[in-house]
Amino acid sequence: MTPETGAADAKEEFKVVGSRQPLVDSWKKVTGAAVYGDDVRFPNMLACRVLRSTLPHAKIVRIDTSRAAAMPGVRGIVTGADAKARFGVLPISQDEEALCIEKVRYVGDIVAAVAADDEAAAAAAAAAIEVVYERLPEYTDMKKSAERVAAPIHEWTSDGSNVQKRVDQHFGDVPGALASAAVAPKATFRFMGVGHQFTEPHAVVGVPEPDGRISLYTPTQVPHYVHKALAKVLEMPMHRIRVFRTAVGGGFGGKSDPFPHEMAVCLLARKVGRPVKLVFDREEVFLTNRGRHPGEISAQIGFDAHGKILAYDLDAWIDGGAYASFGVVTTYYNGTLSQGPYRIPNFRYSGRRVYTNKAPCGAMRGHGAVNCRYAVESVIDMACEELKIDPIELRLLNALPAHTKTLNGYRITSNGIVECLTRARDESGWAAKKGKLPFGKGIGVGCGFFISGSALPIHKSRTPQSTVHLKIDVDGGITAHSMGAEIGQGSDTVIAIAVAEILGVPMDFIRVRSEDSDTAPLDLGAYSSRGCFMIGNAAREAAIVVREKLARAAERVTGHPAGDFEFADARVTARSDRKVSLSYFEALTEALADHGAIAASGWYQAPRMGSDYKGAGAGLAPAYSMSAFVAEVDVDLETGIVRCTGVWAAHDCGRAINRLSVEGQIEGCVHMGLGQVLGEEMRYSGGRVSNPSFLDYKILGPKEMPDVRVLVVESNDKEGPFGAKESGEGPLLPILPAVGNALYNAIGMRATSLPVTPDQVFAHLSKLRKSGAGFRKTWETGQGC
């Protein structure tokens, strides 16, 4: 990996805004003093073992916990009889229930959990429940689920069907302008589900506190939202409910859900008296699940004759599985996150999301985005073919400007796209290589969208998205308290690098606070790509309401007057007069003086915007981000592997606060997106996950990772944090249909089903062979697509 330095830099004089830091916490990772939930210990802790359902789809006509309740060190059973509430990460869709209550839906729906000594009591006697089920139809195809049942997986679904969201959306017109097109390329493509298949398991402590408070700790993504769902579920205040965020092994949006698990471990500890605590198995993270929906997505775009875009015609089934997650959010997203980065005048989509007995489905990151990403940006590929037009200059032809407005409402603030796609062309050869390699080796591109934040809050209120907390006492430290999730994204060290930048004081100042919700300030969690822009404004703002209180002190010390002083190596020195200066500690001995502790806040609120149509919302960033890949593939003519050799990734991030994290979150999406393009699938035989294990479910391995040239683009977007967006989910899309056109480039193959395996190639493959001479010539001669 190749690291390339944007041209923006020069521009701004940043201390630390802009270098290479280690993240803050990462010292605690790699001593081993990081506590994650499998470290938390208290005394006279039980375990904790759950029973999960066998059957995709019963009745619960009894539950006998007697004979597991005799059964030495079995301390506490908890059934759906012990919690009535339902909850869900969304307000419109609380479909969710700690242990279920009157019937399962799917293999591994949790029935009861039992606290035990040990685990292997507690396995014992979860074991030895008896379940008495009677069956219920199964729906494992999500067409035929689509239609009237007799039996609807949840009981709200208003039509008789298991269809969970329906969106229909028309801008423009969309018919009238594919009749026009000189060429309107059309194909339909099938995903299988992909996990996120984090390093660490689940695991959760609950706590009983002598007070009779609840306390969770748990490797979570969103502490806000488990707060709220713990409180429904106890039928508790919040307040008498802490949630411990332990350091989190790995997210990607598999930790971004209340679980079941969680309410269950609190049921339990609240009824027993002692900390429970229940680590899963690897099985049991494919049985949670919550990664990318498996789906067909057909996609239709039509071109005028020199390549300008006229319309989007784009229709998705999505498998939700069998709760509803953030499927609302991700039916939207499959079409409206179509919308970037090109100028789209004419667009249509309709979106299904259907209930299914399977593992629910989520949110993974580049949410809701990924699929149709891939879909799009082959079309536009296979129409690129037609009109004879290169596909960088069509995508160059077609992109959006900076500082207007798509056609569905999305304000468009920075954008990088034009340079992330000449860069990427430039930097990886494209004029020497495409249409010039040997057969077998391939060159594609793919292009990106992303959201920076979603504008509006899950839950609707005027309260902050984002809140930071900084405190200062005599100790001259600076401790920032904040609820925004550290998964390993980085959001501790943004905070960081914003106090530092505005305080004018070396790293080793700060200390970051962000597990405890007894301390931190409400910040609605990592998902969405909130945490660089939300977090680092808030941050940034807190620092500034500091600044001010210091700069007043030096006023009261200096008489120089408090807008003329600048913070630079923990030093308050005088713009007019550098002899006018104090020690950082000076200002705040004085700033501290008859007050205490300078204590002050900051936060994040998103502008209104969008408009006022059905669904105007979903999609609404304050800012949104771009990237165009370049992919190489080589294919074994042989065995019909495929492998990514070399990538080049443009990402527009606004500005880079932390180069460092910047180019490691980019490397991360190439991994996670290549997995997907290349291998990694969900099998299910019925409702059963068929391959649960890390031997089965196929992952990248460092040696099938390609050289990564990292081109980071800056746009320096007015109203991000320093002028930062997101960098953490967009370089994932632009992968995938890189590979995709790279591989059609390399052999003739338009991928329509994804995981792209070997033996779907080597029958292309075989099918030339047996095409007579044309494909002997083309293959002697070594003439690439």
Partner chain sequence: MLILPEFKLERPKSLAEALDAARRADGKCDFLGGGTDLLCNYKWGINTRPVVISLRGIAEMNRRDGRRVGGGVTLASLERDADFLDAFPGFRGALARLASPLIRETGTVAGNILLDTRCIWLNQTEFARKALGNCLKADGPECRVVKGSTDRCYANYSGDTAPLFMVHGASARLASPRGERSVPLTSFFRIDGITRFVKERDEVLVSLDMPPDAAEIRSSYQKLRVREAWDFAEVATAVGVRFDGPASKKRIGELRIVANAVASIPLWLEDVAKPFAGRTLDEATIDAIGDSVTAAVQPVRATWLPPSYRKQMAGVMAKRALREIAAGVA
The other form holds:
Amino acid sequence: MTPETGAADAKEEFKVVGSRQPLVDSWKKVTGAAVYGDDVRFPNMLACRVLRSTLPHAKIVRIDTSRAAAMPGVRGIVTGADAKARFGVLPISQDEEALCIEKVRYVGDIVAAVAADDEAAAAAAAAAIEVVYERLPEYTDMKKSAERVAAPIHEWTSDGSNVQKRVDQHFGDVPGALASAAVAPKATFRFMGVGHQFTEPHAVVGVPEPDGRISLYTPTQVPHYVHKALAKVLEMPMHRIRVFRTAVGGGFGGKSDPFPHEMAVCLLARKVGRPVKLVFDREEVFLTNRGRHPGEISAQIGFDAHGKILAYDLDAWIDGGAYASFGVVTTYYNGTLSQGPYRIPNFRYSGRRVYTNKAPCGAMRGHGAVNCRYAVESVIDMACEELKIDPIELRLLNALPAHTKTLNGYRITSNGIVECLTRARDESGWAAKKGKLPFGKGIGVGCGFFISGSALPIHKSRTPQSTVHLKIDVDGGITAHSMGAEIGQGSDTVIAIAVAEILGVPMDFIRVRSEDSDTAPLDLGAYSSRGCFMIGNAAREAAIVVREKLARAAERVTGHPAGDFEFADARVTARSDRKVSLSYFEALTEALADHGAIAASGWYQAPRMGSDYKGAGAGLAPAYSMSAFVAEVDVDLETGIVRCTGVWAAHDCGRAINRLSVEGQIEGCVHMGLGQVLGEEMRYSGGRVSNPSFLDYKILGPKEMPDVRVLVVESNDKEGPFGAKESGEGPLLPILPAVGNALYNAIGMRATSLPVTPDQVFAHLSKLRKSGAGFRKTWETGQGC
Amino acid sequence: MLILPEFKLERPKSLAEALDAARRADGKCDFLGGGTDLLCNYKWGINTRPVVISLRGIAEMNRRDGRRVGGGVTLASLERDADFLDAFPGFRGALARLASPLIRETGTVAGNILLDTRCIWLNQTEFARKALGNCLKADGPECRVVKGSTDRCYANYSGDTAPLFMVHGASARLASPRGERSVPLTSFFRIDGITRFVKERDEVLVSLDMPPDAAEIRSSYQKLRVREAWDFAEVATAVGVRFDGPASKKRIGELRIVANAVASIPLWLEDVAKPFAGRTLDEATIDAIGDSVTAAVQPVRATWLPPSYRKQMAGVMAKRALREIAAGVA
Amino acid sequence: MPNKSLVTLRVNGATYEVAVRPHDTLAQALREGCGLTGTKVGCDLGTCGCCTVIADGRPVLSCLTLALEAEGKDLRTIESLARGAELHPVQEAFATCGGSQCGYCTPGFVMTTVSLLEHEPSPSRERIKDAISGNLCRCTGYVKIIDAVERAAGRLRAARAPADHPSLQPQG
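Output block for the form predicted in complex with the partner chain, input the form predicted alone:
Starting with the chain above, the whole complex follows.
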């Protein structure tokens, strides 16, 4: 079936959509009943610990497990010899091994896994495994690693360097446009890596079933990709493998790869014939990483004298660490996702992803778009200063319209950027504050633009990206089956709301089962902010099928035409004659007669779109979210400590299916983005992560959180379910530049290195003190706005 | 999950039993207070010992008795002790900004005084220390912060209560099989990240004893850290002032300064403080004291923020503490 | 290896005899020995608060408490709060206000909040921020957690107040 256009939705009055619904699984979470990876228990279960490489780059000469195998309580050990197949989340870069085969590529690479009676025995045995390494040159500096090197980290990098991916795009005439620009500010920005650092460490259980199948219990965002990778590594057909998604204690992209440890625990379980559980400690979460790439981004933007954008010229170097993960996509996104929310008539981008001997980077909330967004929005503010144009005015001047195409071929549908900017401006009191705050206090703006689900599946396929099954039997309850990964973002609740809305039944009629690959229809998982748009559409479609069945049943009972019935308050009522009405159960009883349980399927497949140049698919989405945030900062002029004191967060989510979740996602994005700009960084010593703990990795606490005023903008996307678009990732983008621009406004410091640390700020303030310029705003010294 | 190494747990009910347990362990033991410091180090496999002697069952250590604060008193109960805070209001802010509320519920006063020194190289798992290279304090050949140092550890001390107890003139009451002794806190610490203090391995820090005139000192503790919870001090300064004559005249009779988290022990800056006796506590004096504190400290790269910055901030924290004291008597 | 010994833990009003080793933490004993897996372990080092339980009325980090040391204490975990399907007001507030997303930190936050509101029925927003600052949440940005604590405080106050006092009736 074809998804109905949402046009009708625009006129409808919704009963459930748009309300504030507690997450349908929240009762499990607030009572401690939710079962996370570490809560899974089986009889006869063994504990696993892994042996990790302590060297950044080395050949494995020999592994001797004999001493470890003889230790008390040890039941089995697997090494690289037990699995030859390589895997990875992207089909084009399958460079990971369940356990390192010939060499180790970073400190933390898994070399062996031990199953034993308890964790202590497993840990002791892992430590007793003898590995003889031959050290190889270590490449930890991204730029040096991009040169021709003696021992490339992976053999398939073509030119003897460790460059994994190059992207070069040029649309229009960038040099020409820059030459004609009135102003063309340029800056280079450096970003430290940051990590997802969900509170639940990875914890998985592999179970050998009595019939020879293998089950994996894992808190994953991508059960389907894990399933595919397991089939490859275990060399078993997919139908002989079951992936059970446990409750996921936070993901943010950090549980969206098939992982070596997931493979290892299944290999062990199969080898020893008993369930095997592996629970990571916090340090192992840092070593597993897949966080946001550290990197260096240069941006030059040309404007005419009125402030119209003429050209973008971007250059991004990203440090991938030891494996590819989502890196090919990240390499594209760092440039391509800066194509909105402004009209850009000329665009050039050069991107490089380089392998280094460090913990592998991957996809993290706002994937690929965050650092580039910071660079672009900072340079835009530099232009505002030169042109003496208000930053919000200039952004409004350049705003993309709705229903258009970008230069690189993105199809823009709904677009609430103008409303985002004006509401953030008005609600924040921008006019009264901009240029009027004392030295040390500042206000700034930043925008965002993000995909609402990747239009192209990772594996080329004509299978829909989301399918939802509904089952209704005599009890009247509606079971929704989906493999959409609930990770706390509320995708199960979106399914329930969509079904409740269409069928007019209370929320407690619906139970969502989204854990088990044996029963759930395919869904690609929780990444690229695709859940609400795609799963929501699939759930809505499935519910419409059920509604039609019930309407036809109502017609059989009443003789009234099926097309005239509406569904609300658990009743089926004729629009043209309110007296013709029967209860949901009466309609259901008729629908079940002679047929048995209702089974219905709905699916979503993104429409074909985009251009045909190389890389045209990167960043294509059926819809895009837009956002504009205003932030205020307060700088302690003695210590250089920066606090964000207020955020006005306007985000165009198309329509808020669940307003509570939309607000929660935006507030969470503010927190995570603020962390990256004011505190979080993964530090390295050589190739080794040197701050792998919550004490040394500075996630902000409640006292660092500003007041956040969420401004929900609803542009009603015609293809989104009930008009909805994403709100889980896009709102992370604008907070970084909003704070960076506010910091500039406060003390005249352009933060070109994130995170902004107190010592950087203090050094800037000291320079001002010594220069005699003193603590005056830039406009007071005649430097612009 | 990080699991604790094996050890034998002794749970004495009296000080005598605790000291006896320590004697039986022949020094191969650690005393356990709240555990929020020791058990982390144990989980990291840092200097673990086969016997752990819990002091929680020793009733006399778990209460405050006038000017005597039992070593086992939790930081949270001290924070809730209105009489104590009325007498020593400088502790109010220090306790409220110590670690996190959950750590304070379990962490004890003695545990905080004896807080192990910390370092970016040291406070890591065994795996990380193997990968990063071990340090002097954890069985390595040399200090990683000050390269080449094979006899002295430069790990950082960041206990928040010791500097305040010092400016109030408190003494540490220590008990061992050899008897009891009382050591002024100002001579309790010994500059080295491993040795740290004069307390012997088999000695228990039973209580902190304030002198009779302790409440005459007006004190403030100012601390800088990246986050307002969890983080240890990157730099902090405690200041104590005994005013000469009516406090409202702000004439400094005696000045006491402890620079904290800039060395392996809290630094008692007697020479910095002395010249300011007799001066009026005005902005000029405050600035001069702050500058002297900055000049006197020499932090090293053992914490999150760079030492040059922390050096500057030691003075800023001193100024803030002095301003708070001045404001309190205005 | 030191032998396991039986320790008697009083948890949620029930008595558990659990075999523990001297170096087992209370978190391990609760999860593995008592089967109470609602208590979570997130960082092992006291810096996330996921493992918070209540001991003798105050919140403690069960990952940094030895199981043997918990003997004789009145312990309460997340499992103690709901009465059948009726959630404790703090639990209800975390669900209703969106104070729980992925949920992994939730048991710890709930126990911290329960203890806070037992001692301080009317905390200000600033005081709530202080009190929960030992618990880490990666999802919510804390905004809705603070909302939840406020809502729970209101409902608990109302429940304690005389029924004829209209201004103290439960909200929502």
